[in-house]
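Just one chain follows, in the form predicted on its own, and it is written as structure tokens.
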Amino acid sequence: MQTDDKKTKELLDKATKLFEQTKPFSELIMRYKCAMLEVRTKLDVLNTQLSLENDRNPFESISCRIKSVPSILEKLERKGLSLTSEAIEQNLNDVAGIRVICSFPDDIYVLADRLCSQDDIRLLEKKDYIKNPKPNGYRSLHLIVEIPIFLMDGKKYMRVEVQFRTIAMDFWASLEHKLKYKKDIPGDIDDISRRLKECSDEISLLDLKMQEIHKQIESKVPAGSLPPKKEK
């Protein structure tokens, strides 16, 4: 007799195959990746732009993602909402995902706002988990942003995800995940999340320090002000 695990496999396996090969479904998908290389090319053409104007590149990496099959019928699911393409478009903001890796936290609101002035870009959310971070220490800056692509039959808005974050946020939140996601963990898990909340803390004094020293290099800002050692 098959487990009850092995039959909800199967029945999502079923479904991800009759998702791929409705039409409407395929379309959608090609719209959110059209709208996705389009903010990538924006992004790109910021940072051409911005690193004449500073002499470096304010982000260090870009990568573009298209959220899977399963993880969009898990989510339409946990939602409770039907598994259409209209659902996944009206409802769903991180279909297409975009990750832009900085040095430093300065260049991260830099670029959004760049990228936000934009007269064809549409900001329709923005979460600042650099200021106000999650309480298990996660940091970065989410958009939702809409911009339009032109078809066939006429002009599309659509929606992708963008995400900020410096070298030592991303570090530590892929880290993070790996952690949060392991079975049998040992220990005491309370324990746990106080020491991640903790190395967060002392990632975002580093990035602040090593931005400030940026600046002194840059002599942006005097010797000797840098910010004070965070009191335990």
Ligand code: 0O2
Second form
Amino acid sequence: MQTDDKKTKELLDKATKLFEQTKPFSELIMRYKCAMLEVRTKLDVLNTQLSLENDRNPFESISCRIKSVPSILEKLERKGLSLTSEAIEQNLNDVAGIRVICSFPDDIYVLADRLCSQDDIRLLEKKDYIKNPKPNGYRSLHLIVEIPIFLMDGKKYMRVEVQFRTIAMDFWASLEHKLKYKKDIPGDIDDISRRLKECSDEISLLDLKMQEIHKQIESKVPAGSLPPKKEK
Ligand code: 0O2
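Form predicted in complex with the named molecule structure, per the form predicted on its own context:
Starting with the chain above, the whole complex follows.
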């Protein structure tokens, strides 16, 4: 069994090296990087403007990644697609990925709406796992957008996946990710999954409770409704 695993890994390493060396593949990845930069800049601009309006940042952090070659190859294989640059471009939506971590759920929708309303952005798909969480408790808002990039040989639309989630949802997803990929976990996996689902429900309530508290702290009481000052 171990020898099989080793052989598979060696083959995957060789395939990865071969793929990385091909010109169409490097060009495709370069285009994804450019598209990712464009979307990231748009989000940074929105963050800067909204932080001036609201005196706080609508997102806490942002991270970008290009999917690794082994993950790309694995996904093509799983979907029964050919291992070519054309198949990647036509079928994979998450080669370029951006993750935006917000403090409060409302910030997610404000940012997503403002991004999608920009006239050079095309929204291809929206998966709202906040309003409709996955059965395991996964919560996030996923957008697949297309954005034009301008290269020496003209304009090209490229796809980028943008994931929005709160700090608490991100904390949950990191822990759950370990359950998915870690082998030989001691104990009852079903029990761990059930407890994780419970955590996800509690986190969702916590997010909403903290959002309400934040709104109350930030709310400005209209001057007319203030009680009259007591005479000294
Ligand atoms: P990585 O390494 O994060 O890129 P599709 O891309 O539409 O063919 P899918 O799975 O239907 O495939 O897409 P979906 O539901 O939009 O989810 C894609 C990504 O969301 C995943 O990427 C994860 O990052 C995240 N995600 C989705 N479901 C879960 C979940 O249950 N738990 C956690 N922790 N993350 C999740 P990849 O491809 O798995 O890998």
